[in-house]
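There is one chain below, alone, in structure tokens, taken in the form predicted alone.
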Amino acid sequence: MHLKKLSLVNFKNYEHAELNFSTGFNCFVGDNGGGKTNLLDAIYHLSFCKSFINPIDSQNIKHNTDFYIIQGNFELNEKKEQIHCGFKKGKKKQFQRNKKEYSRLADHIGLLPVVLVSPEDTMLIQEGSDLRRKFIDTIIAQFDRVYLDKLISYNRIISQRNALLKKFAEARSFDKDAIDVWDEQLVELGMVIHEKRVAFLHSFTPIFKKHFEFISQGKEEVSLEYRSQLAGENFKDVLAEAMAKDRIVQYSTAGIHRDDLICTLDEYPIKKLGSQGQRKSFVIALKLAQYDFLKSEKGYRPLLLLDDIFDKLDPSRVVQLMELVNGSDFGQIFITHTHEERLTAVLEGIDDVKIFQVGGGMVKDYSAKSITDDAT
């Protein structure tokens, strides 16, 4: 798979803006706040349905205009896509495949997997567990449907089961069998996940560890832990024992929406241990290992998006990791940088470059030396 045009309308700092990729490595140079992780994001948006830096649609539309059009002419499977995003203020957003709409944003994820590397991805380590569980649910809702139909109903259902916790709190009364209608739906749903949860980790973490071992040269060992209340456990028999407690707070506390993903560094937490260089391993290894798995179950390659991952990596771990992609059979890669002549060091001896210089809402064509956006 690989994206062969990308195509801009009023998406945040670009009034227009077209771009032909090559099917290798497309970077993205210019200075900070210049609109490189924009052209990512773009990208991230045909895929996911929603931006990765904002996902309030009416703020991704550029200053003093009402709509944005995103839209990205692929090649999948020798068969051409064409993937069509417009979004009218106060309207809703329409989603197309080959001109013909969606009625299920969720029906599109999966189509075209994507995986970005960014410098926020270290937040996976430092931040809360939800943002972990949103990393696992992103991997797996790629090629599982079923595992992303059942997430979503699952989510809906603890929302509802959460306002009618508050409605009892509210009336000082309880209604047992109504919570039971909730937790009968809440087991079936939340046993399917934690087991999908489970197997895709047996297989993930391996993958993980390779890459980590590859980039850190062998320094250091990672290791990651699924920590769920349902390990062992039956479900119905958490959620009996938790009913006091969440009647006291008047929201959930048991369930697969309380699991986590334990990431250590030589059997220490990461996130109170490991260097910056160290954490920023540890996350792009967690992606790139998404890359591989995604690869090996769509069965064709992702884009790989990586947004100033050099920042904060020594010398050596940089040269392992693009060694690392560039002797893997990773396919079409773009990549953002704030200066030229480090990124095409970095890419000496890399066949199928593209270099765009990026700044005010203005996109060049280095390699061939032309204009692909007159917006101002």
Given for the second form:
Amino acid sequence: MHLKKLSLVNFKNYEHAELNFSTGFNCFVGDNGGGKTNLLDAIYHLSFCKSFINPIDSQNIKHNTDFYIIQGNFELNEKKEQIHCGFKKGKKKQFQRNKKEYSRLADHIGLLPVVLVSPEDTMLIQEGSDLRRKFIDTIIAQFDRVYLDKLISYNRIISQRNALLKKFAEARSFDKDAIDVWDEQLVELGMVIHEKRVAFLHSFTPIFKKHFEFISQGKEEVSLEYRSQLAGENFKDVLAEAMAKDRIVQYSTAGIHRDDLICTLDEYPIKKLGSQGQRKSFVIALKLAQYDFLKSEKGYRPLLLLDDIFDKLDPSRVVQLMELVNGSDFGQIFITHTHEERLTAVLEGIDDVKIFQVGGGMVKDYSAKSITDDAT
Amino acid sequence: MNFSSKLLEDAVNEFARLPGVGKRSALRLVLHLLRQEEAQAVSLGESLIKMRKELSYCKSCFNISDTDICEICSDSSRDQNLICVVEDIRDVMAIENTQQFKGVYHVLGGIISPMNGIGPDDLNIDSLISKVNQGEINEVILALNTTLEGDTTNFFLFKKLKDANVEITTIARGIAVGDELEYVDDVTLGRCMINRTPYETVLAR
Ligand SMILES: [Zn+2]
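Got the form predicted alone; could you also share the form predicted in complex with the partner chain?
Below: every chain and molecule of the assembly, starting with the one above.
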């Protein structure tokens, strides 16, 4: 799978831009604030139906205009896929595949998988458990359509249930029938989601370990431990046990929305003990494992977006990472970088490279190294 | 907004309280009424007062009605023992438009949604249960929206009615007429595969 052409109108700092890509490496070079990451964001948008920087669509419109358009021409299994995303202030977002409007955005998730590696990734191990659940959910949702539907329903029920608990507390009353009707659905959904998460981590963890070993050259032992109140328990019992507490605190304290992923290094939580370098290696290994996993589940290669990671990683890790991404395992890659010379040094000896000069909402394609023609 | 007249201001403020109407549109509407014949504005006001004061709900199905028992409930040619449960009058109107249903309705007046402050006690549920418990009803058709809250309300009603001697069904959900299969979302298509219908029943229509 690869992206052949990207067109933008009024998206973020771009009034108009058209880019024809190489099937290998595509590099966006330029100063910070010039719009490099916005190009990655546009590609991400075509995969996930939303921005990874700012999920509020109206704030992604260029100043003094009232709409934006992102369009991508992909090639997937030798078939052309045209994805069109249009948003106008005050209107519902349009999302089309080959000129056919999706009735639900969720139906698009997973068609064109993308893996993003960015400097913010260390938040994954440092911040709250919601980011780690989102990491897991994003991967599973891309190959299991039912999972995303169940998760959306589950979260909606939790909101309804919390509202009900509040209402009980305010009215100093309790209606068993009224809460049972939510709980019975919650149990069914929660059990399925839990099972799918267990199965996912069972096959994901070895892939992650392999990548970490390669990046860190086998110096440390890492692991991922999936922690859930549902482990070895019946969700119905767990929920019943938590009821008294739920009524006091007025929100739902039991369920898969409290799951966490404990990241350990030599058996200690990396959150507390890992060095900065170890943490960076850890999250890059997580992302590369995500890539590998999706590739084997989908049967084709996701797009890899590398945002600013060469600036932030130390040189020895960069060399190893490039060795890795230059192997036959990876398909199309998009990289942002501030220093052109340093980037050229890193890309030494790699074919199929296209370099785009980015700044002030303008993109110049000036590389002669490209082997793809721009006839498209 | 600064008004030169308190009467004008009051009228604008009342209009602006309607859903989807801002101050500017409210002013436009009020000025329009002012330019019309006086009788027209009076007739609008009177019909609103009459509607709000005299309009009532059918004592049997809770649909909006001018009489104690609505036209549908008092129509002897309709099957009074076949009840279709709907959220509000808009659904009654939609189903009536199809001319395919010859039973009667039961209007819940909403669906269960604690986030919107609506619980089972706020809906016309008890009256449905006692209607069914009288034993005359043959079938209850659950025809609520296919949202999570609609499904939850269906489930709640099912739990309340399942021990009564009555058949409980729900309207078919599936592929819109004229849709191509390849564009139907996975969840809907999956449900359609599970809930197949005998071909003969399709022929009958
Ligand atoms: Zn009636």
